[in-house]
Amino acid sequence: MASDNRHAQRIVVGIDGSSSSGHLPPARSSIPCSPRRLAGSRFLGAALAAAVLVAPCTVATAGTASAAVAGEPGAPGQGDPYFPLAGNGGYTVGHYDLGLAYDPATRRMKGDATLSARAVQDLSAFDLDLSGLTVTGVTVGGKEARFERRGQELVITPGRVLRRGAAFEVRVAYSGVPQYVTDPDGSEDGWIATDDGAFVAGEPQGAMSWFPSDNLPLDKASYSFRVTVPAGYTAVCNGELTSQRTRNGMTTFRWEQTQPMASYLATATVGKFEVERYTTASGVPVYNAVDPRESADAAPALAKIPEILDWGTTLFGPYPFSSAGAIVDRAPDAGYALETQSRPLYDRAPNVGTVVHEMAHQWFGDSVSLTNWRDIWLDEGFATYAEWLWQEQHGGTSAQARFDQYYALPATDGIWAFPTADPGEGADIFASPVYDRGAMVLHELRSAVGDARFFNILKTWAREHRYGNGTTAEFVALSERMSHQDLGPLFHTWLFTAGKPARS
């Protein structure tokens, strides 16, 4: 993420134009779940998505030995140190199929979400993260399920216990006027209405403002989107546009994101856009959607996308996704850009440095995602240092000079206020120690191990954790393994200690 106010950074006509509304049967009145909850497991790998789609839903059946299994409710959160209710226990999601209809004039949405999941415990009930909106029906395995709302939690009780290892589908019908989420730093994320549509950016919590999910970066999944909007509007999502069809004054856009994606990186931005499509010389399809009011200012930076992709591939390894591009909206109330997977999202025309930052996130943040929000420097410090490297290698200020400029700041400056690897709960996850001091950490590492080993570390990190997650401890261990050095003092000083470090 790059930012201004954060430091650095109707009826669904079948969702595809048919007459089917996608409504689910009305749910029975809900009942409270047991207070006992067990934590679920982490992401089970990209292969899960395919398995989930074909495996049958297995439940405890009356008259068999399995009928005695009572099951336990999944946990309402995964215990993230900063967002403890983010994510849910008891299951993992392999695929999201999201059908949306949005009317920019009324700001009303109608949604139909199907999640293909797998139970990782004997599961009597489970939660989905969903903020606001009105749920009109829920099914599990095609059977009506009871549900209730508890704050940001949608608590679902299937008719029978889902056995550990069972694949199942949960379908949620919902509607309403989506409302953004206000973060601890006062900024807005999620579904943010604009004067011609919506700016949809989910970091860190906003995915729950527009679709039910397991809203934790650890539980990555593939995505299908079907977004219906009035003719003349464009809906832009992640991945590849597979079809666009106008019927009865409504246009449905279908998008597929086949590579695993964290929920906060999903988007379904709606507006009146100028669309540009081409394929780079290296074979990457590019789809740019630009608000016409930002087009002239955005053009110089967007023209650099093919060069930035090739440059990043040289430094960090193969580009991890099957398409690229940009969404440039006019969203003055947002105040930031976001590395939405495969197609970064900008609230206004970006400069080249911002495009470099968000494109670098495709490797560091999107393909290799954080494990919990304490690890956010692995996203933002890396993307900020990529900006330094781009400038250094394109006739601008050297990374060493940038480091020296920051080091010259007095000990009272905010950059030294807290440890980079533990910014603390609240507003600080988007503050200078995460971005700028995070980049300084990487420059210190580069200085300690030399360029050859440093850039090999970056490539190896991107390769070994491709489509997965990483932690600060894993990055430290990799750096020591590949450099054959004890880097404990360096990381202790620069990552884990507040205050301005002394010169080494």
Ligand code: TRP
Given for the second form:
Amino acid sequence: MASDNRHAQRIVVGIDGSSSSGHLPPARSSIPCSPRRLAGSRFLGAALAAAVLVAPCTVATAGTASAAVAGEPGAPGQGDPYFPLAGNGGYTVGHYDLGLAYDPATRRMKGDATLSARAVQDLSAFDLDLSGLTVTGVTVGGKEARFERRGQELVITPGRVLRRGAAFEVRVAYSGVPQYVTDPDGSEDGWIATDDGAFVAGEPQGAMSWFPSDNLPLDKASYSFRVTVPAGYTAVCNGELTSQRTRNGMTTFRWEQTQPMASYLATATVGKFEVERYTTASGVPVYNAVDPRESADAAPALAKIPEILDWGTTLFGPYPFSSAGAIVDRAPDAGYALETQSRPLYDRAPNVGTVVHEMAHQWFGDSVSLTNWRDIWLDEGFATYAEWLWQEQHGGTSAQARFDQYYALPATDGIWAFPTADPGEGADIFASPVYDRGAMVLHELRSAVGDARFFNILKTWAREHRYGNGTTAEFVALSERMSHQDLGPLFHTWLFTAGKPARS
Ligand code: TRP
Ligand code: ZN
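Please move on to the form predicted together with this ligand, as the form predicted on its own is already shown.
Everything in the complex follows now, all chains and molecules, and the chain you saw is the first one.
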């Protein structure tokens, strides 16, 4: 079970910046301008507060300019062109504390999520993204808050307005059988049950199938996980395992991801796994969890992890995270791998190319995240080009030869189905124009600026946007700045123009 008395003891920061131990009576009132709300404001003296109790709300508002703020509801989405309801307006999250209990036999989950957030506007209400499951209670600043479900939006109305700049904690208790989200391309995304647990991969939308979040890569946060499963099962999350305890036939795994992470990269994959732990010669702790049915096939690629880490560090700059590894599951319903932060998740035994791809994402995608999903090529084009580079530098096909192979494809081939940086709403963003043509874009750039400048651009991109986000326009600008070349025509043709580009 996810119950944890740390919450009861913790001093939480109130919505007005005050501390409270969380034992205050719940705010029952649903009247927006209720005296109770105003009386709690630190800006009101006792006498004034008493006056407010009998005064109509509008008068109190007019008379106490610094105190009575009506606030507005945060937007239900962040305006992503492809996923307009992804993410939410009005606040940002600094940390997620996720307590989960999962029973693979019944597929039931019990969740207890605490988000440490900050209001960026005066907020009367705000949304979290959550799909399915049953919410059993919400508190804000330790006090019960009203909530409502509207599709994937969990709309929360705290007892009083959250002032702009105020830190607050929102805690959501929930339970149920998680249902994966279906992507535009029809694939399963999120909490995907397997025959021995769950394969948990949230790109692009699936995080909301298992925890409430601000579900857009722009709002990155650190994470603590506390996952309880029946003894014999292993729960693997991002970052470092800080404790593992078995009591009364249940094992609780605690994981900490201290570097900022996008919600889609979070995992809490559950299964019967063989666990391997070691530290690389370069000092990176590695934790691998492998389905025993896949372990023989997975061993050769997993053995390359230290070498791939060092190779990536040489090529792209310092490895961004404090641990590494792999989760190799058997998840035929998923059918894809995901670059879950610090510890990629594979649906089956991967080959070396796939491990290179997912590990390259740690720099490109995980540390440097996209801003809008339209820019997915900044993840997939880069990770695919990393595979080309690995091949080229390990006795395989040269990147030029690969480029030529793809370029030889006829104009009717799927690789030219849409422009790399403009897939279009509803398009399959995990398709060849993003992956393969995306890698071709980088190869064109390399051909135009030369190796030294090209690799310097990649390193600079990773450094300047480390733990943050980037856009296509920023990458184009960086490339031009570092090459002192007008690359407008190259990028216009390769990123934005429909159809097979003419030879430059
Ligand atoms: N980003 C993953 C990778 O390239 C692939 C991926 C994530 C995916 N979610 C998906 C592919 C959904 C198809 C459908 O490593
Ligand atoms: Zn990828």
